[in-house]
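In the form predicted alone, a lone chain appears below as structure tokens.
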Amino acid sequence: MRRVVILAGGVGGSRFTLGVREALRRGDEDFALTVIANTGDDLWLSGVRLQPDVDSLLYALAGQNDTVRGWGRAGDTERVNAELQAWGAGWPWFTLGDLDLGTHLARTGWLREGATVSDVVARLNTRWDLGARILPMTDAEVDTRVHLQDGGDLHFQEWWTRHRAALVPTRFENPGIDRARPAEGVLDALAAATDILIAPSNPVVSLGPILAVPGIADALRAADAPVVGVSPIIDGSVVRGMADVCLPTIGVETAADAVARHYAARSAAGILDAWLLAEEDVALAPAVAAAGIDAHVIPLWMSDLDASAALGAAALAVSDEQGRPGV
């Protein structure tokens, strides 16, 4: 059996990890495909528990998601955010709608009842067939707080959703995570994994947060299966989303072969076995195969399920060239 775990958060993860379903779908192996979640992005709200990413991967999975907007469920009415609103809770510039609601008050009551992060996102991958398992990062609360230059810091959600990044960033962490541990079944995962992707996600935000936990960047260099990555960046923007406001701040070029590097290769304490680029970036490919990377170049832009599909595809073809157990 062909066993895929993916790193993943945002809305670039889901459309990548559906691409990966559909191209296991589409292939002739069983498989079963894990994705380990982003949980920096956590909050709470209202007395209830958010996870945006969990909850994007959920739905999109499900065929639930709000493909026009990109967040949240299809379909969704916002009578209860009017209300809340109306009584001045919550925030006025991040909206709930009642369906997702829904969510978030089983996952809270549920928390409540003593359940572990790990017990609920378990639950939560019960109500539809999914076609993957979702586990997130830990079960520790972790939520990124974003430092700001004028001194002030924010939660993560506010600087991104409220002030769409416009706030210069000096620094973004994770209070508790350096005492944080994986959720239950994430290094069982990646140990047994034949193939290991990293999507092209936020690497500050969405992935930066996952490779913080202890353990887990270390059991992606002691995996047996190849880890192969995708960038997120294309011809020197960002596919979606702000990564061009968080990579300055640590230090990191908004290009494709400067977050390869960013990752590093495993022969050099990284994490990375291969990278892909896109066509626009084939020029950068040589810097990324300096760095002890084995660099690939295919079309890397997902405007359909055809396109993420083929995109998932070619990263587990480039992982079966890399020598995944049991090839």
Second form
Protein chains: 2
Amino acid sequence: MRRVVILAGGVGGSRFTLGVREALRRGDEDFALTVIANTGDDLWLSGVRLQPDVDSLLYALAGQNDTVRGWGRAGDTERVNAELQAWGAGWPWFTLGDLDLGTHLARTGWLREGATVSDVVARLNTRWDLGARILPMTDAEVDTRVHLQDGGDLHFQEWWTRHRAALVPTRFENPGIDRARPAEGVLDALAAATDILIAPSNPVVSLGPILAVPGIADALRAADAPVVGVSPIIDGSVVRGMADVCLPTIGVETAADAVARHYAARSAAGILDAWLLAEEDVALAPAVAAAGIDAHVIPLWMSDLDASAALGAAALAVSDEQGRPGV
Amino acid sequence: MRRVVILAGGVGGSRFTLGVREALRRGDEDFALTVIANTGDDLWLSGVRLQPDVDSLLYALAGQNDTVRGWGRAGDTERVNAELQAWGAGWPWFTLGDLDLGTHLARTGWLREGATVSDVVARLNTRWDLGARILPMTDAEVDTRVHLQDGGDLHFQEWWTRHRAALVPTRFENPGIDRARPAEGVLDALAAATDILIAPSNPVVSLGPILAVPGIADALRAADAPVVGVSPIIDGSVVRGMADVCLPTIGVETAADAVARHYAARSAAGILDAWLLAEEDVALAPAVAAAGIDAHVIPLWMSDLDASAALGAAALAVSDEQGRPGV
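Starting from the form predicted alone shown above, please give the structure in the form predicted in complex with a further copy of the same chain.
Below, the chain from earlier opens the complete complex, with every other chain and molecule after it.
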């Protein structure tokens, strides 16, 4: 049994996870796929609890995602949202789809009845055959605040969805994360993993919160499984999202090697054994290797499921090369 | 300025309120109409706060109510509700309409942001031209529990909507109501009223909670305005709802005179100056009068707006006869 664990954010993480799942399905081993999802961009809106990354992963794995818009449920409508706007409630720049609201209401109701975030996500896992299990990184509410140069701060979703990351951030903060604990199953999954993959998600606001939950980075360092990361940066640019705006706040260049050096080698108290760079970044491979991280240059563009599956297969092959346990 | 205050529950209260508003509109006086709404059947469901009686009044006054089903918004759909069922969340026997959910989400969001129930209802009052102002009876959460013979208890909505009042109740309880305070504006409205009308709503679970909020019954007794009640019982039967199942729990017969004697005359430390009975109950008028309450026999069936307006006009005329202040 190949036990693969992916650490992932939302949209990019979903695409990568679909690729890994496809690669595993095409392989000849039994497998169990676990995704540890960022919950740092969760939020309360109009009284309900939203988990954008969990839901992106959930809908993508279930084949229920809107692949045209790139977010939410396929075939969704906005009848409730129009009412919310008429009431002057909610955020005019943040649309809640009707089908999507079903998820938010179910989640909020369960939370109100005393369920933990782990309980909630476990329930979300049961409706569709996902071929994977999603775990939240933590049960704690550690919603991301974005601090700005003028001293103000706002919720990550407002910064991103309303302002399209146009306000220059000085710092991203997840208040209380230093007291958070990994969610149920997270440390066990990492300890039992045969392969640990770091999705090409935002290193600051997606992977950053996951790695900031006390215990998770230590578990990666202590894991028997190789830890293989995939660069979210290709040729000095983000593939999607706004990592280029986020990376400067932690003093990291928007470059495939810089991100690898930020995660750092396990041998240097970091988390990585290997790093996948795009062919466009072949010149940066030596800098990665110099940091003690095995560098592998392969096509990173996940333009369709076959391309994503090829990337997933490549990541798993690198893990094999690293000597995954049980082989 | 005629300042009319109605104490009301949901559906019957709405119909009566529409009749009073229509009678006032047809009259030649300026008027301000205030409805003090029962919030005893409010509830949390799927993480959102519902206020069935407030919303029934709101939608009816706004002309947005579904007059065919008798509840919810006209033209509503159930897209979110279907999702909730698919998640195994919510109550399968309690439908949340999509348009209606817009109200619940707006309300819940405002509450979460720190608004009081008074603040919330004040906001709900502003969207449509209601020709009236709705006030909640209290800001406190005093949701009704129904105690059963077997010692169990359940939320009023479950008892009513799921079990159609078929489980024999022994007692209705609004936990914490003895520590509740009248909502903002309630006591002022009663003190300044020229007419106070008790709608033909359920005396136990609609008017009961309103009158149980400490200070409200005293304010009725101290008011300058006459207090005129309308019987919810015609010919020994409830017009709608389940008052016949509720009244035995407080030892009151399902009869027009028994309900009046339950409310009791102001002169006997009760709240009523006058009581309107249906023509079918003319034989009960002497018993009402014997209790020190002016009895008036008139048609009570609110079969359409004209009939409701005639009832409203009759109630206001009785108030005039009682000598409303300012005339």
